[in-house]
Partner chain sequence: MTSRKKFAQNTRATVFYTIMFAVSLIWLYPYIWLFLASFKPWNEIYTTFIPSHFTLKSYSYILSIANQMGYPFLRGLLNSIFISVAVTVSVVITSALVGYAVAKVQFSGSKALFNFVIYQMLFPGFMFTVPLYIVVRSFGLLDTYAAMIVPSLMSAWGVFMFSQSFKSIPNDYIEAAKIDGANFFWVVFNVMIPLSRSTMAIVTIFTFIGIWDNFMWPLIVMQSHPKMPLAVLLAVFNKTYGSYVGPILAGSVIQTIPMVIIFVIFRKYFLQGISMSFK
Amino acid sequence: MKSNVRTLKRVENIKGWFLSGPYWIFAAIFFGYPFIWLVVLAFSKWNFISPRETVWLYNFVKLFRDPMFWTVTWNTTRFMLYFIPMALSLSIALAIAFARAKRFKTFFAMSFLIANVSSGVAYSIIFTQLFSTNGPVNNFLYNHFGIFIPWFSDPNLAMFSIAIMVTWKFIGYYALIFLSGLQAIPKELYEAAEIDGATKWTQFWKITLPLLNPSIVMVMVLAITLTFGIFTEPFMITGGGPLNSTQTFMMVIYTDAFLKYEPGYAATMSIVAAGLSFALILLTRKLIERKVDFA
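Output the coordinates of this single chain in the form predicted on its own.
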């Protein structure tokens, strides 16, 4: 009897390894090996041609003395301060609108998702034309209010303008996450609140927002991850300017690796950027994440 059980377990183990084996091979080739090579590069000096030289912590010391590192850290912080509040508030409002729509709810949701799946290059070109000096946005503002806004040429406005673009792209995707959170909230809670005389505003602050906590945390984690990986929009529109005000981690990593031929230094910056992103996500979860009970 025991022998049969052992044989059955052995067969199940073989089946399991046979089925999961391709995934582990795929992960080892396309994730494991690049990650190990990234760590090796971070402690090396290399230019793609000459032999690699181990320099241990030299790249990390150089990184923290590099003014560009602190510039992109500040730019990333500014982008987060613009992007996350806009994305959260607008996507929650959009999700509430979706939830209250009586007809064509799916159509509207899919319409906003089109922005999310559109090409970053294509919509960067479109926004460049919209916000250009003689574009329709500035023409409207000048004709009706007599003002002109240098969206992408002012160092103080350029990152904010890019944050508007990225918000437009991801608002539909984030709204769907919030919509699923709204649909999980029992309607009995709102009915009980109305009987107690609570206003719509009170219901939003006391019921909707606290019970949306899992969705808020998820969107914030996605937004933080996006912030440290943004590349296409500033690269296509401003090229990192004016005065390096829209330089991002990904742009500097690309420049160091493929234009300055310093892949070791670029690997160091990518590890530090990933570490900052991970630490910020942990801090966000620690400060915001709460256990939600729908009972």
Second form
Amino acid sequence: MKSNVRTLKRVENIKGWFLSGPYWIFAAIFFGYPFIWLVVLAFSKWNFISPRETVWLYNFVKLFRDPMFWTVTWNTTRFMLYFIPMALSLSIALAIAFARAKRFKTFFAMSFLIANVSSGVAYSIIFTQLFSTNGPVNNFLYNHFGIFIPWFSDPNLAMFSIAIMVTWKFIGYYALIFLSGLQAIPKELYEAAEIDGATKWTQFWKITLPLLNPSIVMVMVLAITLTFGIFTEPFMITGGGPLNSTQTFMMVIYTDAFLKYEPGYAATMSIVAAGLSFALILLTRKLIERKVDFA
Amino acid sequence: MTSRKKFAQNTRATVFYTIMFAVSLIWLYPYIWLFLASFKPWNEIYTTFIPSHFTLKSYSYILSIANQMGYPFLRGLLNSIFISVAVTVSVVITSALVGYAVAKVQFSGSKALFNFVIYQMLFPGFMFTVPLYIVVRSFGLLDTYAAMIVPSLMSAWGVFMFSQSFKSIPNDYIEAAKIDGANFFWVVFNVMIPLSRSTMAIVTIFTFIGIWDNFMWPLIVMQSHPKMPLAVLLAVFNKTYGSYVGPILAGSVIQTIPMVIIFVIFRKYFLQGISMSFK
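Since we've got the form predicted on its own here, give me the form predicted in complex with its partner chain too.
Zooming out: every chain and molecule, the one shown earlier first.
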């Protein structure tokens, strides 16, 4: 009996390592090995060709003295200040509308979600055209209101225009997350509030919003992660301009590593960017996460 | 009294649905505009919404003339299909097998494996772009299909999704299959995967769309136009021939349509995936 158990255990061990072996090897090559390179690069000065030179913390010192780093940090902050309030309020409103709609549910959900599966390159091209100087949006604004908006050519506006595009792409997705949050709220709470004479407005602020907290945290984390990864839109539409107002971390990492041949500096930038996004996520959780009790 | 109340309710419903349809149309507008514009005569792209007549000029330009200029878009489309299908098939199969090891095999490394998968998912992908480029370069894979396919062949997220789904399947199913003399490959492919069909659909769709839409990585590793996926070829063409708006819009339609079709067919799983993958 005892030896039986032992052989069974051995069989399970062989099976487990056999099945997961390829994964460990794959992860060692394409996760572990790049990870080591990431650390090595951050301490190195190198141009891909000549011998690598270890410079220890030089890249970090250089980074914090680099005006571009501060420009990008400011741009990223601005993007979040535009994008997160817009995306949160619109997607919560949309989720409430989805919950209310009895008919045409699929059509509504599809209209908003189809934006989400649009290819990054294609939708950047569409919005470049729609928002271009003589594009349909400006034609409409000029014909009806006599105004004209330089969406992507004004340094104060370009990042906001990108935030509008990203909002267009993501609110359907976020709204579905909020919808499943809404469906988890017990109906009895609203009935009780109704009996107490609470208006719809009070119900929204006192019941809906507090109980949506887990979904809000989730969407904020997704939005922060997305912000630090933005590349396709500025690359395709503005090239980081005008006046570097749409440079993002990914744009700078791309430029430094593959156009200026400074992979060490680019690796440093990516470590710092990842650190910032982590810190921001932790801060968000600390500030807004509440224990939600449905009882 | 009741009829007045009913009237008020009806009015409210009408207003609600009117607004919802209007907003939905605003959200669809960029797609509709793109689609119509790709069939317009070139001088009407900005001036009309509905074209005076439909023409395939933009499509014939992007598919044949651009090809003669060194931008083979048809080939780009086939490249995208090839790369996305290869990665998706591999990710689904390997994720199911490794997920099975995590969820159902009691071996000495199973806890470590699960923790490692979670650990991997903590790191944002962009951290690895530069070092991964150096790794791929040191293997001599730059400007090959392998550069776009091999680093994505397995996915921590896929393993995680399958392992979570497999954990909820009772062991009795596995025992029953084993008594019938089935080996674990048979168990995974004929018992576990059919029982977690929606997880498989979610991993398939999100992996396929992720690779199809991947832009930065192929932009970095690919140089020669004939091997580029559609997204990168379109971006490169757009940089050089940005004034050929019609053909570029036709290219965008070709680039977007496959994803829209997949989305419309698998919308049920897509909706499930959104509410499931983050719980």
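We call the rigid core whatever largest set of C-alpha positions still superposes within 1.5 Å between the two forms. Since the structure is predicted, the reported quantities are computational estimates derived from the model, not experimental observations. Residue numbers count along the first chain shown, from 1.
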| property | result |
| --- | --- |
| Hinge between rigid parts between the two forms (choose from Leu130, Phe64, Arg52, Trp37) | Trp37 |
| Relative rotation of the two rigid parts between the two forms, taken as the smaller one's turn in degrees | 9 |
| Value in Å for the CA shift of Asn13 between the two forms, taken after the core is superposed | 5.0 |
